[in-house]
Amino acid sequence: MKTLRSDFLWGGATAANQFEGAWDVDGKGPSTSDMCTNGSHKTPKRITRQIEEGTLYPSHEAIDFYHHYKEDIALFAEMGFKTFRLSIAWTRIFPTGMEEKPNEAGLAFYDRVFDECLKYGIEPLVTISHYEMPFALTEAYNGWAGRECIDHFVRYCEVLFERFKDKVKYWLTFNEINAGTMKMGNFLSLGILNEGTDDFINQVDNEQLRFQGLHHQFIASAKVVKIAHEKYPQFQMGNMICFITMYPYSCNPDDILEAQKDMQMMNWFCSDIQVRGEYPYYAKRYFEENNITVKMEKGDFEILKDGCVDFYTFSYYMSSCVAKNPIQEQVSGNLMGGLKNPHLKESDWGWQIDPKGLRYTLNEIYARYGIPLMVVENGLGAYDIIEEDGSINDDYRIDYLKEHIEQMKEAVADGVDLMGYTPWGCIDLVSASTGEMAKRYGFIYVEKYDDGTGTLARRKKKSFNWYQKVIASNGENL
């Protein structure tokens, strides 16, 4: 009953801007991520409109996968990966996003990466846009607030599809697209840079612009899904949602209704559009009450309906509680926090650890959509210590992942169609929200530190050998 399918896609997940480095090598242009300074969980990153000399920009070197890809993929193969989730840096292919012809050196790099994966029997799972876009598009159109970005994105995807049609089968259009429903999504996912602040997290917010930008992403996603379905029937096209599971803090009906409302707009809104092909009924009231008017063009409804995804993927790290009139202690989390759940423990960064919440979430998603699911991010960010003998005993990470895999198997026994699992940061990389290296997720330790120093040497953690056994047993040996 709890046995995972025989073709289950075990692997790990990364993002180009957080681990590739080589930010200006071989014709690559600056992305939005390249304009973000370092920070910490106490000090926010800054967004700069020009590169400031003497300022640390973590994405510029990251962990330099660009020059270490053979070594890193060999380590993934040693663990037994069946798939490797990575993203393509848009500015390696189109440096400003507005060129008519792609940068051949960028395409050639990903050819080499995919060939290296396929050499070991590792199936690439490619995120087309993972929290970055050409910074030139931010300057020209204020990112996705401008409808012009749709055509530039479609051209980018057409190049990727044709170039890699024999090497990549699984594609995700936008990473955690629902970040655009949250204040933090302004620059992070939409490339929108509002006046008045250079604070990455607390940027001046304009909900009208955010939801307009989201609409443009929905249209862009649907257009490329339709292209894939018509021209490349071998492709499987997926979405990607940051799922923030929310519980009512109490059985007070006010708390229950508040949690339902938050779940609708933060978790279901984007996937209702990408999976069902239409705006959900509850969006109308939300837009009216928040004075949001999404400008749509003739044919947009048909585009959305014709571009529904084939499978649903999501990140899951934590859960939180919601109350109508919150007075309880607040905790942090992925993209947003919530109220402290007294029944859960927390990570070093204050994220509540809730393995059973993953089973609940898988069931909720599958009941709603009935299409194959994949957990493409899940993991524990923690401080890792190198012992005197060189070992890294990250039992806390093993415990976290083990408990979540156990609950995935319970969900499969419940009847959920689960196709794969790619824990986040299979190798240590830069934190998206804070720019830190200290917050480590990987099975592989990278000697790179918050001040930008480090040899970039790779070394296996205890979790490396554990995950190798998990994959070899298809999840039976935990």
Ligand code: BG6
Second form
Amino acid sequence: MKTLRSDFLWGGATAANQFEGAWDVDGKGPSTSDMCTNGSHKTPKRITRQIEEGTLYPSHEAIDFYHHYKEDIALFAEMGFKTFRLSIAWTRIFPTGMEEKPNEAGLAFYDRVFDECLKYGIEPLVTISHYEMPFALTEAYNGWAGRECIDHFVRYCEVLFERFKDKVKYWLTFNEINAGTMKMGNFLSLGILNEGTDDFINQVDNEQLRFQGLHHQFIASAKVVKIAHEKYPQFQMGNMICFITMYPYSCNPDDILEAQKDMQMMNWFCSDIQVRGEYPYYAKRYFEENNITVKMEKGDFEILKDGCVDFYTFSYYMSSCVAKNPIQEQVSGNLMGGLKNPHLKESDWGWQIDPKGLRYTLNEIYARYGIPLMVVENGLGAYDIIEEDGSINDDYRIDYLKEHIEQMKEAVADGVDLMGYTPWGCIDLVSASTGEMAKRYGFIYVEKYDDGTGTLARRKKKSFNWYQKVIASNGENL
Ligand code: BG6
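Same protein, the form predicted in complex with the named molecule this time rather than the form predicted alone?
Full complex below, order starting with the chain above.
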């Protein structure tokens, strides 16, 4: 069996708004995620236009990586991380997104973080925008619905590239950009506020605005990829997709076609543009049938063509089933639910666990694009229990990760070029969908709870030592 490459990038993944805290420290401005209240399994997060006294906003303190970064990076180093995926909070650098000059204190924080990583030989993998943007841009332009955001984003990236050119080599433009093809993406990834609604999950949907916002993100992404290629040849620029593998529920050709349509518009559409540099043929019919008109400017096609990414990254947590006339039981999932697959088990949050689906997905993506791939999120959100002796025996998490790594290795044996693996929430952090702390992914437990209380103390889980062994053996010892 073929082994993983010797420079395989083992690590873990996080996002600024879910773990940094310090939301208003050192000149940082409010981001869209700072305006989201907590939620739960059953109660959706709310978006508030102003900060409400007495309401809990999980991003405000999160797990306070801002003040614990040395301790946390030391723990990542102890596990043997080769890379650490984190995002930069745009509002630390440009508090409203519209300033001409960046906020030095914000840049200095990331200097400290990157220096700490490099001290241990950990390569930073930076997501430039992970489910947040300056809230001021939402108010000024309705987020990415406004074309003005492109220039503000380009200026932000130019500052990052120049400042961190000797510290960061791997960059991803937008986290899970394809969330914008789904209703959930309105506020989460596009910063779009549809009037009259403040419910994060059930926002009134405006598909026209979503695809317009996506177009602006494609242009912004392509522009900064081009800048990177021209000025910083040492950079590797990637996209990032939330891959939700859709199986037809049955062999009924109607179900097959339904699954193909969903695969195209939800999984392939964004990367077809970011990897191949042009809108895919099937988008035309979808836009016509759904009365979507994307306003483009002269030169946009050239911009897309000139800004193709170097590598493809994605998150993979689950798969889903699709039928033309669904009568089967529904389950929940990442960004969207689907039909229950009788062959799979589910997590405590109803996400269907499908390790073999990862092998299938890696093969499908590689067959389509033939560029290096990286799994930049994968993991099990679960309730963890601290035993009386202080240990946390998360064998369920070890099993989940082990089975997925086995399938990654199968895909590599199939011939897929896989660069690395960064499981999600390597340290417990706030859940993006619900705002909970109880939904834990980490190798490191953080004493922080759903009601906002907790000492913030860090503890190693059983999976910590397991992952250390996996990395030390380059995936041979699972
Ligand atoms: C991905 C996001 O969709 O899934 C992360 O990029 C998110 O930000 C992760 O946290 C897990 O989802 P959740 O809702 O369990 O936090």
